Amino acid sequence: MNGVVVAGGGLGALRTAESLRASGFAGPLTVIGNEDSMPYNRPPLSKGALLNGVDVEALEFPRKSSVDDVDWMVNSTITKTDLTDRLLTLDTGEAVPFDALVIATGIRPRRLPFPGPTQGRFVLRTAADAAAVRARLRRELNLVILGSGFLGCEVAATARALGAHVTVIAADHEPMVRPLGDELSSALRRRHEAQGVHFRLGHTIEATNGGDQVRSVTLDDGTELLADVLIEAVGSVPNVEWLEGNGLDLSDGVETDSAMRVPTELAPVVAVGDIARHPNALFGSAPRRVEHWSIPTETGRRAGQTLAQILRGESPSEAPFTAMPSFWSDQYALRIQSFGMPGLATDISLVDGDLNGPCIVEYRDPLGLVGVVGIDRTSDLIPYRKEIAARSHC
């Protein structure tokens, strides 16, 4: 028996392995990850770990004793899979057979193809990325951040705390505008500006300059900005290349049903985390990739149950998947928290507080509350979570 192989070494992989064991699967279980550490918490990489220094062991998730017998293959990259023969190929040429497969390879940062030197040009996804950036950050350094989403804004806040000069460049007209809407994102921009962050919105980078080392960037309007370090935070790309040639829908991650099962007759396959494009009954039937912190745990739990049932010869549960997407973002002393899918809203309204202080913003679609965002209002969001969860009964 070859057992189950989990492709990917992040939180989704860990939660799926734990769920498989909790669901009664006692066979061989292998987790293959391309980093040199066990699964660890990524959100602090743009916040506390970037500010105070990266300690990967301190970021590792506690692991249940049920997965003590799992074979963890670190520093291993999968280059190809053959679902017909049920075989993975690693970059070393090693072949790893499996009876069932968990797809948990997640995402990687998107890189834009502008010309110029690359030394001093970074992304922020892994602990190694964060350590490399942290080694460069210092007072009076000129930091340019391309991208004004949550990651870019968190890095901006952290870099200002370290004394760097920070400029954020983005094509969007406001930072974090896609999930938050115009008014809240505009208010958050003003808070960043009050801390000394400069924004060049409605622009992108045409080139980096400086010989071997980035010294400046040229924008699409010809403006040149000093840049000792450039961080790109312009979205993500699902890691699906190793799955090509197996007839799977890889158009945006990996399509699954509500049980996290990947539609294929070739082998038992499930997908979890950022790479899984799945339906959620709270938000309609359309499958979506959701890159919120809570999703690897919720999809991993469901996928482990599904795969254990399949391997026992049972039909997976047809219960709808109703996980609650949630995220938080720490920027300066602000705690931004959200439940649901604010980006799906057709109507946005401030219902409590002031956009320049603690507040609650509701996001509604034709069926009712679809998301909520609170600024420094943690305990007040609990009733909203329950209201969004009730959408599954509509």
Contents of the next structure:
Amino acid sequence: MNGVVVAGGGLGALRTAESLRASGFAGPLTVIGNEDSMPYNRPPLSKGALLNGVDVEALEFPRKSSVDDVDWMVNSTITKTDLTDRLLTLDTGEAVPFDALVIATGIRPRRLPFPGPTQGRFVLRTAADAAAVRARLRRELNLVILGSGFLGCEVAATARALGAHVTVIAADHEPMVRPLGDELSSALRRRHEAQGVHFRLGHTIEATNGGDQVRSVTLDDGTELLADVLIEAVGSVPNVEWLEGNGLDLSDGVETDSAMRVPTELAPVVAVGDIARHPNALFGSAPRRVEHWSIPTETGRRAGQTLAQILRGESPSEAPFTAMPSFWSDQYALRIQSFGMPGLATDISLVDGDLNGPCIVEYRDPLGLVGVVGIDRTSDLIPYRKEIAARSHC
Amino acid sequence: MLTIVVDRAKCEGYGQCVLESEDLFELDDDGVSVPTSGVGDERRDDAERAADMCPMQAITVS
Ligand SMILES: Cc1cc2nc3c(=O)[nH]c(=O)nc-3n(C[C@H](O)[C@H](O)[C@H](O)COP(=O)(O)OP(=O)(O)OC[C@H]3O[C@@H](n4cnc5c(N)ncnc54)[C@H](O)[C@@H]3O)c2cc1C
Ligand code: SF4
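Could I have the structure of this protein in the form predicted together with the partner chain, to go alongside the form predicted on its own above?
Zooming out: every chain and molecule, the one shown earlier first.
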């Protein structure tokens, strides 16, 4: 028996391994990841750890004793998969056979192909990325952040706390606007501006300038901005290349059913975490990728149950997947918490507080409450969370 | 009986534990999570779920 191989060494990999054991799978279990550490917590990399220094051991997740016997391969990149022969190939040429496969390779930051020097251009996904950025951040540094999503805004807040001059450039007309909507995002922009962050919205970068090292960036309207460091936070690309050639739909991550099973007859395969395009019955039948920290845990739990059932010769549970998406973000002293899928709303309204202070914003679609966002009001969100969970399944 | 411990030095008061299992945790006046005492073994799954969901990984269940 070759057992289960889990591809990717992040949170989704860890939670799926734990769930396989909790669901009674006692066979061989191997996790293969290409970073040099055990699974660790990424959210602090744009917040506390970026502010105070990156200590990857302190960020490692505690692991349940049920996975003590798992074979963890670090620093190992999977380059190819053959689902027919049930064989993975590593960059060393080594072949790893499996009976069942867990896809948990996550995403990587998208890079834009503008010309110019590349030294001084950074992304933020791994502990190594964060350590490299941290080593450059200091008072009076000219920092340009491309992208005004949550990641870009968190880095802006942290860099201001370290005394850097911060400009955020983004094609969107307000920061974090796609999930949050116009009014809340413009109120949050004003809070960032009050902390000294400059925004150049509706713009993008055409080129970086300098010798080997970036000294400035040129925007699409010709403006040149000083930039000692450029951080790119413009979305993500799913890590699917190693799965090519097996007839899977890899157009946006890996599609799954509500049991996290990947539709293929070739082998038992599940996908979890940021890479999994999964349906959630609370929000219709369309499968979606959701890059929230709660998702690897929720999808990993379900995927572990599914694989354990398949490997016992049972058919996996057909129950709908209805886990509540949960997201938080820390910017300055602000704690932004969201439940559900606010980005799907057709109607947005402030229901409590003031957009410039603590507040609660409701996001509705024709079926009812689809999302809620609270600023500094986390514990008051319980009834809203319940209302979203009670949406009729569709 | 379950032993649920919140590491007060790690807890940042996100309240995810309270949102997962309202009757197992409560935020105190300092915004730090306090686990309910005297919780029976039948709640192990709920307690472990809350521990998994804690962004600071501050909760241990034994
Ligand atoms: C800086 C930052 C801040 C964040 N902040 C928040 C937040 O505040 N709130 C929130 O809800 N979410 C946040 N997130 C999102 C959250 O951390 C992710 O959703 C979560 O980490 C996804 O876990 P995963 O296991 O699916 O993927 P990952 O953690 O990315 O794990 C995938 C692993 O697979 C490895 N891998 C990829 N390809 C291969 C290959 N071919 N061979 C071997 N290994 C491979 C990768 O290197 C990686 O180690 C943040 C993310 C980042 C990066
Ligand atoms: S989820 Fe964790 S950090 Fe948040 S209040 Fe509970 S114990 Fe504290």
